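Let's start with one chain on its own, the form predicted on its own, as structure tokens.
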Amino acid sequence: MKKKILMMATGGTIASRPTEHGLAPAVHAEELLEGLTDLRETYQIDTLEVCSIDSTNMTWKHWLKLAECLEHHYQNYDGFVICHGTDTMAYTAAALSYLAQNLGKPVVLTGSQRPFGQQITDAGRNLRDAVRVAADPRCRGVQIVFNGQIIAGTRAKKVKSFSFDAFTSINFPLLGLVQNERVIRYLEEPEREGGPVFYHNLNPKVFLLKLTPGMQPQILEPVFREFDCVIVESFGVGGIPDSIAQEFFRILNRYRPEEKILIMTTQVTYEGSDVNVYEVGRRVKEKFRFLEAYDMTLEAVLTKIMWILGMGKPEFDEVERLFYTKVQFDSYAPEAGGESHEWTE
């Protein structure tokens, strides 16, 4: 019996055609399968048009819609492929990892760096690979398949603008490869008791504050007033610079930890954060309760806290517990069972 795969289309480069204003999504899901007749000889592939947008326009509402579609069709298919633009694919993969947990089936995101209709394109290869992974019973949970690599949904990041090897796995090994039409697994998501768990809410009131040298403090007041969580993307292993420290601490003193969630992370792609290393980090830790991203990707940090706060406004202890509970390979933080780092000079 053929494996049943549902291919969900959202637009993106893979579904784009040239217009007088540049590339824009215009290709339907069924058209993407034209020329890949061998796939339909091997698998039963149904299609679903979820939306048709440039992934720059992807929002939390689209993530909820995708999760809703997965939940609605989950029992009827062996696996799922989501065709998605590359620019925000890592965010969508991370969001779905939190919205659709404990999956016993694969949910595979893929796309391309060049449109499907071009003479030289990576679209066909990526689609073939994604379908094969979606039909593999060893593959469970959300993952990105791109350029032959299988990457955990909570560990992916786009690192190249034009090259076909656009994605990499951050602070975590690849889950596997697709080579010569074979799926080679290195790591597998362990089977869990019980069935899938789907969530239906996200809180979008999360702000990413990217620090720059000499940043002025005027930005802080409106940010903390309007948002329920502020993620501070700091330098190096993490800390608050003198230029904003006084105002930063003054504002935080107004709120209980659960009223304004503070998360410290780093602008450095690899090896993560550790605010204990330098004085600029320790002075924050001595004054306030906050969460630290450690080795998590920014995409995972952002979407995980949106998922947690989407449950309401839990006390800080509960927010902390959920944030440090590992979901599909997303964290090796000390509280989640990993090891912290200590540096001395």
The other form holds:
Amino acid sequence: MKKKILMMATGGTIASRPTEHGLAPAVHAEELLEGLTDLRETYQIDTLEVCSIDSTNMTWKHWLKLAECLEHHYQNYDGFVICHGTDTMAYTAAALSYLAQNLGKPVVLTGSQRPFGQQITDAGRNLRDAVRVAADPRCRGVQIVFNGQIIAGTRAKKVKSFSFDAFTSINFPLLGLVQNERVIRYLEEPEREGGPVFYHNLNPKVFLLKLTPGMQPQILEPVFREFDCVIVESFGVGGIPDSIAQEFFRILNRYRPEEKILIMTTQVTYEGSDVNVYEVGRRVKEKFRFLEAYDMTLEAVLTKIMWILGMGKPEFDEVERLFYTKVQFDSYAPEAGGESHEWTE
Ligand code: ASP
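So that was the form predicted on its own. Now I'd like the form predicted in complex with aspartic acid (ASP), please.
Up next: the whole complex, starting with the chain shown before.
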């Protein structure tokens, strides 16, 4: 019996053609598979056109739609490939990791830096590798396969604009490699007890506030008024600068912690945050209950809180419990059972 793979197309460079206005998605899923005739002899590959967009235009609604498609077709296939633009692929991979949990089958996102059909392109290789991983029963859950690397869906980040090695795994090892179309697993994933769990809501009222040195505080009032959660992307291990501190504390004092979820994270790509280290961070900790990203990627933090707040208006204790519960390798925070770091002299 041939393994059954469902390839879901969403657009992106991999499906783009040059137009007089620049590259735009135009290639259908079936056309993408034209170069994979040998794989089609080994696997039954069906296709589904979910959308045809530049991933710049992906929204939380597309994430829900993709999760819905996975749920709908889950029992009929052994694995899934999602062709996606690279620009927001890491967000989609993280979102799907929360919307489709406890998967016993692979869900593989891939795309390319250069369009399918061009003389020099990474499209064919990435697509072939993705199908190999999607057909491998050891590869459970959501992952990105790109340039031969297998990256956990909650740990991926796009780090290069043009090169083929566009993605990396942040604060976590690669799950494996695809070499000469052979899947090599570095990390064994545990067998999943029970069936898959799909979720159907996200709360998009989450704002990312990136701090800049000497930032002025006027933006804080509308941001905290309009959004249910504010993720503060701070400097280094984390803190609130004097230039906004007074206004920041004044506004937050108006709310109960579950009314405005505050998450502290860092602009530094590797090694994460620890707000407890410096006075500029600890003064926040002494005043408010908030969440901290620690070693999570921004993509995972943003989509995880959208998923948690999509469950209605949970009490802060429940938000905290869910946020620090590890989902698909997303966190090694002390609160999630990881090791805490002691700062000694
Ligand atoms: N702008 C494209 C997209 O994200 C880039 C790519 O796919 O590489 O859809």
